[in-house]
Amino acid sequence: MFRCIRVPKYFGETARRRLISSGMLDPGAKIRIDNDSILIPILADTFGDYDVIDADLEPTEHRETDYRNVANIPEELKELLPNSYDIIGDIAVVKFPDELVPYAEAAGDALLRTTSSLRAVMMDLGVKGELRVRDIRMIAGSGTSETIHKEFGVTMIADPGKAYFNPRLSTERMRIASMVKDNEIIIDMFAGVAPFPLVIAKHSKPSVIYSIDLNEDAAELMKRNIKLNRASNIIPLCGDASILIKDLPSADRIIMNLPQIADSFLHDALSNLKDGGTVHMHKIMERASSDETITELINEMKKKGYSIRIDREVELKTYSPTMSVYVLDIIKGS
């Protein structure tokens, strides 16, 4: 018997990728289809909100799946190898501490040998410029940084070397899609290759989604993704969101996934949001003082003439030892 999560077939690939990236997929058993669900073996007692059961799964032939065990680097450095990384389509994007950079190729080769779904491994050298583009370098594998990424029934062309893309926000994208009411007008101010608009268009019935990005490469990928998914209610726009938004209809919902500086655009979003509408804003905050930061934000918007309340505050991921990325659901008052 193996400990498993029960996942609807529709969400299976997304759940599997999340388990792999977090090091919690149990390689000792094969995934099994069970009516409209799939059973995925895990190396933990729980994972997210999925139901956990013990199930009789077929054992897999033993094969090393932890790249840290086979990486050809000095033993004393192996404990520094990251146990989580981004998987985007068939590429892995890994950030190494400085001590491991000279051994990056060896680590990348180990990842390829232990993860059959990967085509290439890229080293993350940090985000550069105002366009939030990762500086990446191939350390193992072949091909380019363009890849096909799938989540929740949506197929997306992504290229982390040209446009920002975060695969770890898949659950957040689906959460927002589940909140959208029929015929809503939605604006994504910093859309990248349009993952939020695409998932929303797939799983709800908005009237229109305006998908904006300043990055021309992102805008081109966005257009390709709209065509690929036949999402005719998504309108791609390339330019400064704070300017373009002024010519758009008032929105029911606005997405602001730019955690470093999104709050500096909040007054622009509120100026084009209907009363009672929602802004989903991502923001980096000190964990110890997040409440004070939110109070300051509310007071700052009040000075600008906007009454807002925070309907939901959730920590999405760790950003530094003392800071995290949060998503705030902000409701505009009358």
Ligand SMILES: C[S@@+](CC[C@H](N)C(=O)[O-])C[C@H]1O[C@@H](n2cnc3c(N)ncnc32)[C@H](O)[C@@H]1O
Second form
Amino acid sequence: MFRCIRVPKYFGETARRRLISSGMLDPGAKIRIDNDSILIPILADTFGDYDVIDADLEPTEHRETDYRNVANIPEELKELLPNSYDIIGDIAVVKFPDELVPYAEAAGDALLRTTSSLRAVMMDLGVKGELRVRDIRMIAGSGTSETIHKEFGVTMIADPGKAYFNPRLSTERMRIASMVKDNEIIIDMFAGVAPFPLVIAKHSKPSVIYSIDLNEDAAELMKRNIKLNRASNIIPLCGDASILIKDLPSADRIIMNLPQIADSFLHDALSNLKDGGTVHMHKIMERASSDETITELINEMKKKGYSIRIDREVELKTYSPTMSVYVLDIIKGS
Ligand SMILES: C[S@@+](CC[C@H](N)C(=O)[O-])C[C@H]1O[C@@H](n2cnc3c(N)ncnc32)[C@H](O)[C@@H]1O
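Switching conditions: you have the form predicted alone, so give me the form predicted together with the named molecule.
The complete assembly is shown below, putting the previous chain first.
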């Protein structure tokens, strides 16, 4: 018997990727289809909200799947090898501590040999500049940094070397999609290659989604993704969101995924949001003082003439030892 999660077939690929990138996929058994579900073996007692059961799965022949065991690097450095990394399509994007940078190629090669779904491994040198593009360097494999990523039934072209893309936000994208009511007007101010608009267009029935990004490469990928998914209700726009938003109709919902500085655009968003409408704003906050930060934000908006309340605060990920990235669901009007 193997411990596994039961996942609707539709979400199987997304769940499998999340398990791999968090090091929780049990390589000891084969994934099995069970009517409309997929049973995926896991190395933990729970995973997200999925049902956990013990099932009779076929054991796999033993093949080393942990790249840390086969990486040709000094033994004493092996414990520094990261056990989690991003998988975007068929590319792994890995951040190494400084001590491992001289051995990045050897680590990348090991990852490629132990993960059959990968074509290339890139070293992550950090997200840089106003356009938030990741500085990446190919350390193993072949081809370019462009890839096809699948998420909740949406196929999207991503190129982490040209435009920001974060596969770890898939659950957040689905959370927003599930909140959207029929015929909503939506604006994504910082859309990248349009993952939020695409997941919303696939799973809900908005009338239109304006998808804005300043990065020309992101806007090009966005256009290709709209075509690929036949999402004719997504309108791609390239430019500064604080300017372009002024010419758009008032929205029911605005997405602001630019966690470093999104709050400096909040009044632009509120000026174009219907009363009772929602802003989903990503924001980096000190965990210990997030309540004070939110109170300051509410007061600042009050001074600018906007009454807002926070409907929900979701902690997305740890950003530093004391800070996290949050999403604030902000409602306009009291
Ligand atoms: C953190 S990324 C988010 C991308 C996307 N929402 C996602 O989930 O993959 C922020 C994006 O905002 C864009 N950006 C930065 N400043 C902008 C501005 N003033 N107007 C429009 N887009 C901007 C960047 O080019 C970048 O693609």
